[in-house]
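Next up is one chain by itself, shown in structure tokens, the form predicted alone.
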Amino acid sequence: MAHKVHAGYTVLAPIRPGHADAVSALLRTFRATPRRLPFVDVPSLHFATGTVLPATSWGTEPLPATLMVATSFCGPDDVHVDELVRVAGSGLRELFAHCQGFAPDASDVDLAEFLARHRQWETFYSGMHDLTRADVLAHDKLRTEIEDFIDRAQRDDELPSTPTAIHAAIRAFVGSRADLRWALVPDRRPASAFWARHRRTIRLATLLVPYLAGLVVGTAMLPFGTWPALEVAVGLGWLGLFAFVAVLVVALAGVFEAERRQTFVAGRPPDEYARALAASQCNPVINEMTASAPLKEGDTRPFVLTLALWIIARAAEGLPIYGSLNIPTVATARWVPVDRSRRLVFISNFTNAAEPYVRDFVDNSAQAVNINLTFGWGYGYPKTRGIILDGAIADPNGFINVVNTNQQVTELWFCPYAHLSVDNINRSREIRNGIAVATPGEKEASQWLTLL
């Protein structure tokens, strides 16, 4: 059985000269034809996001214009991608020929070796993992059919008086409807969605954890007898050690350096494009949110984003304690360093309005401490001191400024569910696993029902 980890696939392709009006304007026209670019018909596929990031600078250093194609998915990599290109090559080969490098006329072979090479890594968050798109559908079905059931019993004076026969009850109705009746069935992981899900970190640690002990090892056996070979291998262990040390200190030296010399904040942008940006977050309950900008100054920003980034991956993915990291409102988040670490872009598909959404983040310091982390790099946000202090602690409203000036009106989102928010998403999963639980506890059973 195939495993249904959440994962994120962020192709980035810089656009021919002269093109990006071109490739903007068939965004827009494939959002509202669909059919041409048919992700419905990706089984694999949650959310999707396509724009154009636009020509900018860091420093002296000009950024150009990019499409960003970043998907949402379950599954296999290369499953995921083998439906793309199958059902929505011929949009993506329209897409792609604006990009430099592409030909109109790929093969499949061709486009597929095109979105892997331009795949861009990125720390991706998901609030869903473990669940494809039908599995949601089907959920969210499961969920409305059992509690007409109860509102039918209910007003025929028929449901049981104890939670014990009201989950009996339940489960006999599943199981009397042939569309239901896979609830019954408990939804057991395979052993790949761990391997899925931690792989990066594990390989890590295959590398790391042995190097560590055996310096340390290495270290206190050298006291007891005269091994050449061992006292090389210790001594250019403890000196590559001390060389990344350095080498970080340095760069933290350099942010630091360059944080002092800020002077550029973000002010609040133009009520007009506020209210373009509204607009384009409306939807009832799911919405989608692009934002892009160049990071601030500072020659050594673009190694410590990196590898600062790549921490809160391998905390997102949830070692030691399996989905430690929980972001009630957000269904995908992603931040992507993009142009060699040199621009930040973050997308996101969450649960409310967008201003209440960001607010959230910023309701308490402990909070704010995580943005300024995740997004302090970025140009125009308010000063941080030693990175995760000050920025949106000391002035919230600066974020907002910040993250709404950078906002991109996403020309294309695919979205198959924007009526459900995450917390029904989860919460329907919760009841689909209860009915499936065969002989609950009267406790167990009570907590379940709270859940309808």
Contents of the next structure:
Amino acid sequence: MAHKVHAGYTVLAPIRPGHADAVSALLRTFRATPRRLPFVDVPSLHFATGTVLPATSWGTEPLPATLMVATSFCGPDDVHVDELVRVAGSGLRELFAHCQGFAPDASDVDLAEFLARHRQWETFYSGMHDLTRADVLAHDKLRTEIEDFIDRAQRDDELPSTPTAIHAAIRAFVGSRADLRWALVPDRRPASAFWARHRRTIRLATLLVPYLAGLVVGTAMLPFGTWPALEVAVGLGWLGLFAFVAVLVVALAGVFEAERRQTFVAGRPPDEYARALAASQCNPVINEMTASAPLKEGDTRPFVLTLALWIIARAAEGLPIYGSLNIPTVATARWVPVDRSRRLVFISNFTNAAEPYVRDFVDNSAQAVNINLTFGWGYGYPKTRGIILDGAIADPNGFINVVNTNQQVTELWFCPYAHLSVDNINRSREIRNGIAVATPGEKEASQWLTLL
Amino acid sequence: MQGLIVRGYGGLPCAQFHLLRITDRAAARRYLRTLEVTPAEKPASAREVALHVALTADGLRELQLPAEVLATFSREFLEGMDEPSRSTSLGDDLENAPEKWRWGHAERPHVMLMVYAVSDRRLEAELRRQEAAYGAGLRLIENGRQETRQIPDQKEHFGFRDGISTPPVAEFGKRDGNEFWTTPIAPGEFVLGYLNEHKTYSESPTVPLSAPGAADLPPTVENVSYPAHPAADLGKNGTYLVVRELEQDVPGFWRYMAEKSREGGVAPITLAAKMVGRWPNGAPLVTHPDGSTAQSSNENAFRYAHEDPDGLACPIGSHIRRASPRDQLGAGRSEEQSEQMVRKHQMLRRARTFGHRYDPSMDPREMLAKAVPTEDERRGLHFICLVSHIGRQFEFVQRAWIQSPVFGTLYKDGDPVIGGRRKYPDPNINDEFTCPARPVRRKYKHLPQFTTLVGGGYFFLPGLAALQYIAREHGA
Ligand code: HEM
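Since the one above is the form predicted alone, can you give the form predicted in complex with the partner chain too?
So here's everything in the complex, that chain up top.
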């Protein structure tokens, strides 16, 4: 059984000079006529964003206009790419035809290769693990049918009076329906999901653990004999470690120095712009935001950002290194280092509208530290201290201003279940898991019924 | 500072609000300059009559405030409550759409004059005086005379005690130890120019130091990023005022309760109380799950997270639990996180009821017994609240809590009492009410709308010095 780990696939392709407006227009057309880029027919897909990152600069270094197509999907990468190419290939070709290095008559293999070549690693957070889009929709249908069953039974006064008896009645109902019966079989996560989710951490650990253990053991052995080869190896080992620490210290010192020098903090963006953003956030349940900005000044910032994003990415995959990354309103969030980490892009699908959603971050102090760590790099973000202090905590107005300034009106957004919050999705899964339990105890059944 | 910020004038039960448009700028300025607004500092002067004045962005434009000054007001205020995307997100569409309003859209007001008095006689006399004074420069808009009529025992028209829960503000609120918030809410949440819950200052309108009139205003306090340059603080001691006129369908409300309880589940008054979150006499459902107290209650120190996590006593989707979720915001947030966040979305409510009582007794049993409306009268609530940040406080609450179908643990619900309903076939319906119970909940579907928004606007309630600045000659 294939795993269903939720991940991001972000493709960045520099746009041919003069084509940026055409790409934006095409993305808008695709949004209006989904048949031309039928994401709805890509089974592994959850959300998708298509947008143009405008040409800008980091200091004096120009950053090109870039097409970004960012999907979130579940399952193996190659299956997702394969589906994208097969189902949405012609729309994607039309888009990438405006990009450098893409031949419009590319074969499926060429297109898949182009996607893989332009895929950018990122920090990806998901609030809903191990679910396909079909699962989400099936759970929603199951829940609705169960709710309707209870409503009917209550109306006809036919509902049993104890929790276990009600649970059994619901199970019998589910079992009686050919289209719902699947829910009686418990959902099991394949072992491959663990590897798929933590493979980067595991790979690093297989390098680092022997290295550090060897270093410690080797160092401890040295006083007990004369092993010239070991001496050299241990010496090099320590040297490597010191070199890494030294580079880190210098890089961090560079960032701290740049923090002290910062003078610019974004002001309130023009009202017309904020209004256009607000108008793009009118869905009652889920909305999307894309924000992109070149980094603040500081030559070593791209390096430190890369390292930080890499570590946060492991935390987002579930590794408990940096508190717990639990963002309750977020279905997906991703931080993408673009242009060799000279520009940072944030994309999220979340409950509520963008401004109140980001306001949530600064409303509670524990989260605000995370926000400095993940957003504090962008140009115009309030001055941080030691990367995580001050920033949005000291200046929430400045934080909202910089988010509004850097947020884009996303041209193309695909969301297959706009009526479900991430909380709904997780709760429906609990309902589904509970119905698969054949004989729960009275307490368990009672607790399960509170989900309805 | 205008006195309305620090007191709701419980002792002045008679009130009328006039929504006005400027007809002669010079005369309007003269009127505003000489208007004896009741200050916060002198409660004695408000023993019999109190006067307040607030302006819309259109009003400030009409008074020719310099564009650079106007631009420093909040975006929400400048755009107004009826800006199209705002209407959609606040649930002010469909039945509540601005196109159907009695006031506030086709002809937006410029100024709102608020008169409070100890008796009808004193109110009448004061109104006559004010009408004579403003007549040369301002006129009432259509339906601009907002009469109010207090119901005894702080009741609103459905028959429930209102105005019980107020955020305590150390600097000016009454504190009686019966509050949910044990640490007071920072004054900057409700008045501009003071520290807010973020330990900073909410965005406040300013005047460049070199501009005429700036010298009469206090300087801005040093803030982290706002404003970028020292300036005169036009917002200081002022605040934003949100006004929404909500008509209440009282017979429809009680008819619905009667009808639904006949289908099973709880008794009609209990169902209505479940929707509000308190019993008609004010007693909270959390602490009195099985029945009300004999006496009217002001009880307000109750919590949700431990006492009632699943909403078995007070439904998660009830009006008060949505309007202020206290220590249980849901979505896996801890009590501490919830409180930290909910503190930043509080409002000072200053509502007044209007229209005759559906039944003079205001007893829900009497209202239930009356099956049909006996009269055709409009009745409802002038919902008024004071906030230093319209977006973070009123709009956030209205959108993310009151109107949201997915508030808390819900899927398709909306505020059962005041929600605007989106109905099937809209994919995002919010016209259900889930009433948690043992062994299993009961759902009420296709809820009718019990309140209708018939007018509204965002106003600026200036401090006294700011009012003088606004009323000065600004030139074209
Ligand atoms: C006709 C319309 C309305 C009616 C009949 C109504 C009724 C009530 C009642 C009976 C209470 C309980 C008394 C109390 O705790 O003070 C209450 C509380 C409250 N209402 Fe409303 N209300 C209405 C409109 C609104 C609106 C438009 C809002 C804001 C969007 C709002 C926000 C609140 C808040 C914040 C509380 C206090 C919650 C707490 O702290 O526990 N209400 N309302």
